[in-house]
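There is one chain below, alone, in structure tokens, taken in the form predicted alone.
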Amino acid sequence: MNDSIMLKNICEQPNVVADCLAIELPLSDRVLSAQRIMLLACGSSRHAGLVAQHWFETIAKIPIQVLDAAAWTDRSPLVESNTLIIALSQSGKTKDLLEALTQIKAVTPEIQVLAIVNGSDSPLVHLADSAIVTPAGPEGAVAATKSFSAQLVILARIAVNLAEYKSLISPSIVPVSISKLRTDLKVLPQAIAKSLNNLQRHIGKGVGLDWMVSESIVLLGRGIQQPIALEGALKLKETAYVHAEGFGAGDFCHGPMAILKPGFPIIALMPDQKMRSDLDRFQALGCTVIGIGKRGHECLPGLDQVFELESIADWLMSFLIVLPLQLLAYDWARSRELNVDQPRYLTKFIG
């Protein structure tokens, strides 16, 4: 059944990522020579920024803060002049983001702002010093899916370009193979397409799964997958109206696990040996544990349900891990006969 805009957007992601890999990135020397990055965004865009934070730190070796633009005026963080501001927005019209940038420019007019946005004629593009317009096309559903992946791939490319720029200046700072990173990116659209095709045999058809009767669910991720846990929880909240929470797998054991009871569903993202020991403990408490990871990974067998994905470079697995979460959110909403494309109270952007 493909009569939903959200499902259509989800299925467009292989082509969207391929298109984002093909466009030129207008990255000036001033952008590439920045000493630190501050990324401002809200909602799903902030989650994309939190994934990219790992790339900028580990690949490009550059300090980065990811801040919630909606909380900017409550904090007014210090911004140094050699900082690159990356402003991330699907619509380019988010009021909180525009207000934060206006405040920054008023105090530090020389600051460089790079916008990543899905609409070329938007207030954010006019406010920024330079802009990258993602070729994702209109996203009619309120929940961000293909625009999230578009933002991720642009951020991944910027991280690689920054690494290349820094490696030319000082090779010892960035000891990575730039050609290997670019090869990893080239196979991404095909891996997304294969994963979507396999996943839709089980989810994404609007039929629901047995554990979708629960009113609450927890998503656990470690490291770079923790922001994907946040994103998956957001998708479930805004489409299926489920109380969903994303946690770092380690942090969950420091208090929050007291909410667990028999039948409680837990989604584990890319479980490793350390997480698996906790998952065994949760299963012993009677919880239903759903695992998402690479096909054939040793930590998946024995869980209550498993969704397997294509095997690609670890640094890009977030692109695949988010797919079943998007489809599960769609399925859960459809099983409750909800309007998955236009959730209650929500609009595409907060103006």
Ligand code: M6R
The other form holds:
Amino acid sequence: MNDSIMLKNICEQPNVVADCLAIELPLSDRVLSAQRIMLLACGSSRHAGLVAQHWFETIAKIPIQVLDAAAWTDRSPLVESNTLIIALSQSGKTKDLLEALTQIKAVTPEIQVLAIVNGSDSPLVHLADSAIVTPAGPEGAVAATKSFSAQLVILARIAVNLAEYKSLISPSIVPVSISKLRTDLKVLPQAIAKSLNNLQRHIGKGVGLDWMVSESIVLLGRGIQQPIALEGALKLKETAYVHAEGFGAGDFCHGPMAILKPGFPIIALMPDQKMRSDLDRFQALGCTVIGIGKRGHECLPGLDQVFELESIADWLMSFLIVLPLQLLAYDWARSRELNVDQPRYLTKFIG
Ligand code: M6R
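Show the form predicted together with this ligand, please, the one above being the form predicted alone.
Starting with the chain above, the whole complex follows.
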């Protein structure tokens, strides 16, 4: 039942990811030999950047900062000329990002800017030194879904290419098997398709679940899943207008958990043993805990509701974890009879 553009966009992700794995990446030696990376983006694009931060640090061993382009002009960040700027934007038209880049280029004209963008003829492409156009196709709904996955694939591939480039120069710096990483990536389209098929037996039908009577919800993630908690919360806010907040699972216990009360829904992303003991406490307080993780994972049984996903390499699980969050946002909005494709007050890009 693809009766909305958002649901159609969600279901296109297996093909989009396959297409993004197939394109050539025009990465010059200048890009590959960067000493550090500064990634600038807004909204969902920034969340994709925060996921990729883990890949650049752990796989390519390159220092990276992910910055909110909307806050750039309020600060005076120092940009060294050996830094690669990655400008990440679905539309390529986001004013905050364009302003930040214009300011950087004015101060440091020699800086290399690599744009990753879904709209090929956008101002961002003209401002950048090089560009990778994600073959996601037009994303008609305001909520970013397939463009988010497209950005993730391209960033994962860049991290692997940087690792490969570095390993040729000094093999001891990058102790990972490049061919293993590339093999991991190849299974993504099928794993996304299978996960979506299984999930759509239960969600993505436009019907609200019991706990969707709440006006608030918390999403908890640790490490690379923390930005997915932020992304899920953004999807729920902009489509269903619920007060959703994403937290690092550890940080949530340092104060925010005082908001909990019986019936409060909590979504736990890939809970490990440490998170699971907190979730047991939250269940004892009467909260409703929804777990998302790999099929058969030992920390899922006993939670109030569980969404299981295909089992792929851990470093790529964010591609799957985001899927039920997109579908739940769709369901919650539809159950409130909201226009999921065109939320109130919002436009597809903030120009
Ligand atoms: O086109 P961009 O990627 O630059 O847009 C950035 C944000 O405005 C955008 O991701 C926004 O947060 C989405 N509506 C989220 O779904």
